[in-house]
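Read the single chain below, which is given as structure tokens and is the form predicted on its own.
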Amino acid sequence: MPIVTIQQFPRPLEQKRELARRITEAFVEVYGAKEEAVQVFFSEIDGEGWAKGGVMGCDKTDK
């Protein structure tokens, strides 16, 4: 059972639906997995939940 975890900034539901569909199609085509076996988890992080180069995302000025 393939499990894919995606960490990203918040995105619209419609985009997540499309990405989940395409990821599932890829596992079916490449691995021969059954559609119902593919799981995709979206973990959405806002600017207070990550840092880059020691600076919190919510404090960055070059977003």
Contents of the next structure:
6 protein chains.
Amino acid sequence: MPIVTIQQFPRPLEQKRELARRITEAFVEVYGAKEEAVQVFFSEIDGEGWAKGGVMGCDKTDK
Amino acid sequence: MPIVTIQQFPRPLEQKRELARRITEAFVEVYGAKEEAVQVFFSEIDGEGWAKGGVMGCDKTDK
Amino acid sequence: MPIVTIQQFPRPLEQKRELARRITEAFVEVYGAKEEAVQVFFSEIDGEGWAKGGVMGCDKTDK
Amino acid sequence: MPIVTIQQFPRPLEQKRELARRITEAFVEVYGAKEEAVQVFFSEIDGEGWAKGGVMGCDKTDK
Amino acid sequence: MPIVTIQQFPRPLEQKRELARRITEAFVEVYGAKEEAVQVFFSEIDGEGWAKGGVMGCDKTDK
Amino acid sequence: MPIVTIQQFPRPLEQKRELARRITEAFVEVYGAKEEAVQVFFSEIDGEGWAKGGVMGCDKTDK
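Got the form predicted on its own; could you also share the form predicted in complex with another copy of the chain?
Below is the entire complex, every chain and molecule, led by the chain shown above.
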């Protein structure tokens, strides 16, 4: 622990790389967690697998 | 909130569209939730990623 | 399957009862799912366990 | 219930088959659970979707 | 990894202790996983937080 | 989206407050995400609900 699971749209690897680094750094500095204890899982989903306000992401025009 | 995550077999988009609409409607009518606050995530999995009663979905003959 | 996990604020039992009924009904009518196959998990969390826009729920003044 | 969700690296089907069998057997023998009540979900993720210690799996040299 | 999350009814500690041991053993023997890499999370929920077939657990008479 | 779920030991509110702020900031700066779109859920669990290496957290002597 801690285990971090992120539900998000697909993102380029370099963005995920930097985000994972920053999230891990936050746990180390705020919680005093051991760096190696922090795991981050990216659960990527597209507009055909997600809906908000009753409308599928792929049907939204206001993205 | 509320965040709804559904683990399910893959389904056609139009079925997911209607299901998301009805689930969101239920939250609005039963909880008085704001429509835009309701998010639905479809976590689709096939028979090679799911087991019931110790048997993988893809090995089941009684589907 | 399907397994539905809902992350939400705590709600009275009778609201959860009605919501579970309506969600299950939606799966039966839209997916043709067997009623007994639908499971709904309510993962309730309060303002000290949830943040939006970088602000904890318990610190929000615009609820 | 019980619903078991496993976040793991991709594995060959026959390994998942045996693991599901053994996990289900453990629930039956330890909890006295009904075999058919036990569901196992394999949520497979690769090195571009997982980080440990602030480093993406795909960037690790010590695997 | 692997991270195992179990949604289940509340169980006595000694049952969870034995179940965690057996699940970890299965990963080590079937996947060749390192014992220390296996984490098990028990997400316990009671009849007021779970429904099956549209009926809350606490309302069921056929338990 | 993004929805961040953190499985962790219980922590004081002020630590969760700061961690949520920093995680949200990381999404805004790295992904260009809208601050209000980022939600963080703290799923807290103690040593009687978590095991590592086949040993329950509450039974561990090397914490």
